[in-house]
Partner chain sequence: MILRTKLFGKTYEFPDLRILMGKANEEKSGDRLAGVAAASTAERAAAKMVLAAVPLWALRESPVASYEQDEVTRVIFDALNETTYAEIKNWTVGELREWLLANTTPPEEIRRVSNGLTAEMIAAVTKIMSNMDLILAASKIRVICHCANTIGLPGTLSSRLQPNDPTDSPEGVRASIYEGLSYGSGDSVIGINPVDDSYASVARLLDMTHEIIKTWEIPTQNCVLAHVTTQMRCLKNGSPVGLVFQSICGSQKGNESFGISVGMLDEAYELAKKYCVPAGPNYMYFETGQGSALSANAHHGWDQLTLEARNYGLAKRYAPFQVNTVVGFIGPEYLYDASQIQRAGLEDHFMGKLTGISMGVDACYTNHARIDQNGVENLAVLLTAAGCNYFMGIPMSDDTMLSYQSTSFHDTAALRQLFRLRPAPEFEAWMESLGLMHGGILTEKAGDPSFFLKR
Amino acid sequence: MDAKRLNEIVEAVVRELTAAGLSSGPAPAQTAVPAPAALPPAPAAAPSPALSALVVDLEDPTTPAARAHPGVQNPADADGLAALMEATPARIGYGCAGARYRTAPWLTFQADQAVTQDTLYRDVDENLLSSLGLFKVQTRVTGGKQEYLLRPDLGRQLNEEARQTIQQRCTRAPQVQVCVGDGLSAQAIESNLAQILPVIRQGCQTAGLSFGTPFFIQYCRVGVMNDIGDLLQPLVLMLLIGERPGLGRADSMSVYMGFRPQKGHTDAERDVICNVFNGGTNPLEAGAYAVQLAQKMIRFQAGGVKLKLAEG
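That one chain, whose sequence was just given, in the form predicted alone:
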C-alpha cells in the first residue's frame, strides 16, 4: 500500500471517531510521506483465492467408525484395546498429545456436549403433543429453563392454572393415569413417546384397567406426581419423563410409577423403568412391562419398597 493511500485511511478513521464523539480536538498533524514516483497505483483489492479454495481435511470424528478407532499410538495390545473400546461406551483408548486430548477426540467431546446442551434448553415439539392428543400444563417454574435447572423444587409443584385445567379436563380416579414430562431431555420424549404411549393405552384396555386422560407437563420434575395424585387420585400414576442426558446421549426416557401418589411420598414409594430408548430398554417392551407392573401394584396395593416386601 502506498503512503498516500495510507494517509487517506488514517484521516478517514479520525473523522469517524470525531463524528462518534470518541475523539476530542483536532486530529494530530500527520507527516506526509511522499510516494515513490516509480510505483504504479495500487490495484483494487481482490477476493483471496485461499478462502474460496479452503478445504477442511479433517474427517468427521463423530461417525461410529471414527469413535471406534483407537487413538493410542503403538499400543502394547492392539486387539485387546479395540475389544475393550467395543465393550464400553466410556471414553477410553483415545490417546493423548502430551497431557491433552488429541484433536479428533476433543472435537468429538465438544460435539457430544452440544447434543446435551441442545436437549436441555429446548422445548418438546408442540406438533408431537398435538398429534397424540396431549394438552399442556406447567409447574411453578416461571423463569424458563435456567430457573428450572436451578430450582428443582418449583418443578415438583403444579401452578394454579395447571391444577384448574387438570381438574376440568381429566377423568377423576382412574385405575391408571399417564402423564408426560419434559424433564431434562426434550429429545427423549420426541424419540420414544409416540411408540410407548399407544402400547400403554392398549395394554390397559386389554387388561381391563380404566385409563385416565393423559397430558403433558412443562418444566417437570418427578416429585410432581404427588400433586397429580392429590388432584386425580388414580390407583397407579405413570410419569414418562426425559432422563438427564449424557455426552452424546439425549434420547433416554424413564417411566416413574407410584401407587396412590400423594403429598409426602418419596422415591421409596415409587418404581421406575429407566433407559427407555431404541438401543436400551425398547419403548414397546417398556410400555408392556409398565402395564404388567401397574397390575402388580393394584393386586398388592403397594408400590416401591412396600411392593417388594409384599411380593416376598
The other form holds:
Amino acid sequence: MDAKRLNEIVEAVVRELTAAGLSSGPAPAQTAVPAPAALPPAPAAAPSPALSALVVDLEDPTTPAARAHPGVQNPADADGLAALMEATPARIGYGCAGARYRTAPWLTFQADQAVTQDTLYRDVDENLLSSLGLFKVQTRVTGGKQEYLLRPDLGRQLNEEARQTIQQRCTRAPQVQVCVGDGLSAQAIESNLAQILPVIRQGCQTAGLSFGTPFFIQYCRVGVMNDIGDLLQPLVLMLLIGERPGLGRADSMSVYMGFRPQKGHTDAERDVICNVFNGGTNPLEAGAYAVQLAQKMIRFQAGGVKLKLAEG
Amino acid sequence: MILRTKLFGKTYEFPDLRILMGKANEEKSGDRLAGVAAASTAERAAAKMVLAAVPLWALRESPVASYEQDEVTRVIFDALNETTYAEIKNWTVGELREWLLANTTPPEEIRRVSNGLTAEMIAAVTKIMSNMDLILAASKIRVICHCANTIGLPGTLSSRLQPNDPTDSPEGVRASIYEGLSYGSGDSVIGINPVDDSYASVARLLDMTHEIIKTWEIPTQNCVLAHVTTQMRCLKNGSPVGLVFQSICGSQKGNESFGISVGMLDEAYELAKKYCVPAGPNYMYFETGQGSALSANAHHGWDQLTLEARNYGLAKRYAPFQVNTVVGFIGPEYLYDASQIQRAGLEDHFMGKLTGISMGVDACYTNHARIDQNGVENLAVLLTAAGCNYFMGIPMSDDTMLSYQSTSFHDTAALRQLFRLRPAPEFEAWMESLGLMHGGILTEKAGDPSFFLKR
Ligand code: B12
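How about the form predicted together with its partner chain, since we already have the form predicted alone?
Everything in the complex follows now, all chains and molecules, and the chain you saw is the first one.
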C-alpha cells in the first residue's frame, strides 16, 4: 500500500472516531514523516515579571480540618454530606472529575502512601519496653526487617537464646500469659501498649486469674504462639501484635488469643480482637474484652472455631 | 518417569511433576519461600518446555494430595466428567493451550471441556501462557449467575460495594454504602468485612444492609463476610442474608486451618438455599488467593498457583454467584512486586473462568509490597479486557479496616466508560430510575452520598 493511500485511510478512521466522540483531538502526527531535528537549547532568559510574582504556598492538606472538607459540587444535602463524612474515616464525599478523583484528594492519597512506607521499617522503642518491664527476645529471623517480610516461617519460631531466656525468666503454667510482638507495625505497639497492658493485668487480677511474666518478641508472627505454648504451658495466651499498616495509619494492633496453644495449632484454634487503636476498638475496652474472652475460653475449655461452635 | 530437555546444549532434568510445576512458574516470592522456584531463567524456560509436552492424564494421576488423603481432591475428582476427560486425556499441555487460543474453538466448547479438567491441568496450562494469552483466553469464557440480579453478562462489569469500618459502626458503614451506590457500585454485592465476628454484631450489620436494600428497592444482595459458622447461626435465627461467604484454601489441611471442611460448606450451602432472601439459584461467595495454603503450611510441597487452581475446583461444587481472588492481599512474601501481583491476578482470573465459575478479582496490595496505586489500576484495566465479572468498590480504594488498597468506586465507573460496559442490567435500570446514570454513564447527580439521605 502506498503512503498516500495509507494516509487517506488513517484520516477517514480519525474522522469517524471524532464523530463518534471517541477521540476529540486532531489527527495524530503521522509517523511516516521524519521528526524534525532537536532544537538547540534556548538561551537562559530572565524570568518574566509574571513568573517572578508567582506564589504557590499551600496549607497542609493532611490536617483533620482539611480532610473533612467536602469535594462534591452541588450536593443534594450539604449538611448531610458533612455528617456522613464525619461518620467514617473512609475517604468519602470528595466528589469526582468525570469518572476519576478530584485532584486534591488524589494527591493527598499519594502523600499518605509515602508516610506509610516510611514507618514500615522502624523498631519498637526500647524505652517503652523497659518502662513496662518487658524483656526482649527474638524469633529465628536474623536478617532484619527485609528477611522478616519474606520469611514468615522464621518469624513463627523462637530462636535458641529466646527459649533459654524465657525458661529462665518466666513463671510456668500461668492461667494467662501475655506476650507482645512487633509484627508489621512498631507504631501500633507504641500507640497502644501502655494503655492496654495495665488493663489486662488488672482485669486478670480482678477475675482471679494468675498472670504470667510478660515479654516482647522481635520479628514476630502470630504462629509463634505455638512455641510459647510449648515452653510455658499457659491456659490462655494473648499475643499483642502490630497489624500491617494501612494507608497513612500504622497504629492498629491486634490481640491474638489461644487456649492451651501448642505445636500443631492453627488459626482455627485462635481468636482475634482486631483494629485496636484510638479510633477503632479502644485499647482500654479491648483489654477488658480480652480478659472476658480468656474467661470464656477457660469456661468452655476451647478457643477459635471450637469455641464458636461450643457457644451455639 | 523421565522429564527433561536439552537447552543450548545443556540438559535440564526434573525429578517429578511437583518440581516441574514449581519451576515452570513465572517468578514469585512465594515459590521461592516454598523452595520450588526455578534457580535461573533458563531453568524456568526448560521447565515450561517440558511441561508443555506432558499429557493431561499424567497430571490427573499426580494431584497435590491423593484422593484418599485430601477431600479437596475428592471433590474435584468426583465432579469430573469422565466422557469429556477420555476425549482430551492424551492432549499435551501445549496442545491444550493452542486449542484454548484457537479462533476455531467456540466458547461453549471450552465450557464443556472444562468439566473434564482437573485443577492440576488448569494450573499447568496457565504456567505456559503469557499475560496476553491469559487475557485473550479468559475473554472467550463467560460465566453468568443469578441471585437477586444477574452477574457476568457480556457487556457488563459489576462491583462489590465494600463499606468496611474499623469499628463496625452502622453509621460509618451506611455512609460508605451511600457513597458507593451513588457511583453505581454494589451490583455484585454489598459486602462488609466485620471487625467483630460475634453473632450479635454480624446480625446487626445484616439487618442494616437489608434495610437499605428494602428502602431503596435495590436489585442486589447483601453479605457479611464473617466466619461461615457465624453466618450459619444468623441464617438459622432468621437474619436477612443475600450471599453466604467463606475464604477457602486449596487443600483439606489448609481449610482445617481456616476452621472449615467440605461437610461444613455443604451444610452452609443447604442453609443458604433454605433461608437466603433473594431468588437465587446462586447463593455462595468465596474468596481465595495465592499463598494462603503455604501460609498455613498446607501446600504439600507444591507451588501456590497449583494450590490456587484447586480452590476453584472446590468452589465449583457450590455453584457460587461469585468468587474472587484477593490477589496481593497477604503480602510480599507470596507476591513481591507489581509484576508478580499483576501476573497472579491474570492467572487466577483465567483459571477461575476455565474452571467454570463466576470470577472477579480484588486487585489489591498491602503497604509492605513493592507496588503502588498505578500498579493495581493497570491490573484492573488488563482484567477488564479479559472480561472480569467484578471488582471491589472501596472509597478511594483505601480500606481503613483491612489495611490495604484495592480498587475504588471511581475505578469501576472509569472502567465501564473505557470499555463501554454497564452494571448488571437490573441494577442499571435502578440507577437510571433514580437519575444517577444515563446511557451507562454517571450523571451530574452521581457521586453524592447525600442523595440517599432523603428516604
Ligand atoms: C492477612 C489477613 C488474612 C490472611 C492471613 C494469611 C497471612 N499469612 O497473613 C487470610 C486471607 C488467609 C485471612 C483469612 C481469614 N481471615 Co483474616 N485478616 C487478615 C488481615 C487483613 C491482616 C492480618 C495482620 O495484619 N496480621 C498481622 C501479622 C503480623 O500476622 P501474621 O502472623 O503475619 O499473619 C497471621 C494472622 O494474620 C492470622 N489471621 C488472619 N486472619 C485471621 C482471622 C482469625 C480469626 C485468626 C484467629 C487469625 C487470622 O493468619 C496469619 C497466619 O497465621 C486482618 C485485618 C486486620 N486489620 O488485622 C484480617 C482479619 C484478622 N481476618 C479476619 C477473618 C474473619 C478471616 C477469616 C475467618 C475470613 C473467613 N470468613 O474465612 C479467614 C480465615 C482465618 C483463619 N481462621 O485462618 C477478621 C477477624 C475478625 C475477628 N474478630 O475474628 C479480620 C480482622 C478481618 C476482618 N474484619 O474480616 N486473613
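Numbering follows the first chain given and starts at 1. Quick caveat, the model's predicted, so the values are computed rather than measured. Just so we're on the same page, rigid core means the largest C-alpha set that superposes within 1.5 Å between forms.
- When two forms of a protein are overlaid on their rigid core, residues whose CA moves 2 Å or more are considered shifted, and R122 is not one of them between these two forms.
- Taking 2 Å as the criterion, G71 counts as shifted between these two forms: its C-alpha moves by at least this amount when the rigid core is aligned.
- Once the cores line up, the CA of Y94 ends up 2 angstroms or more apart between these two forms.
- Comparing between these two forms on a rigid core frame, one finds that M85 has its C-alpha moved by 5.5 Å.
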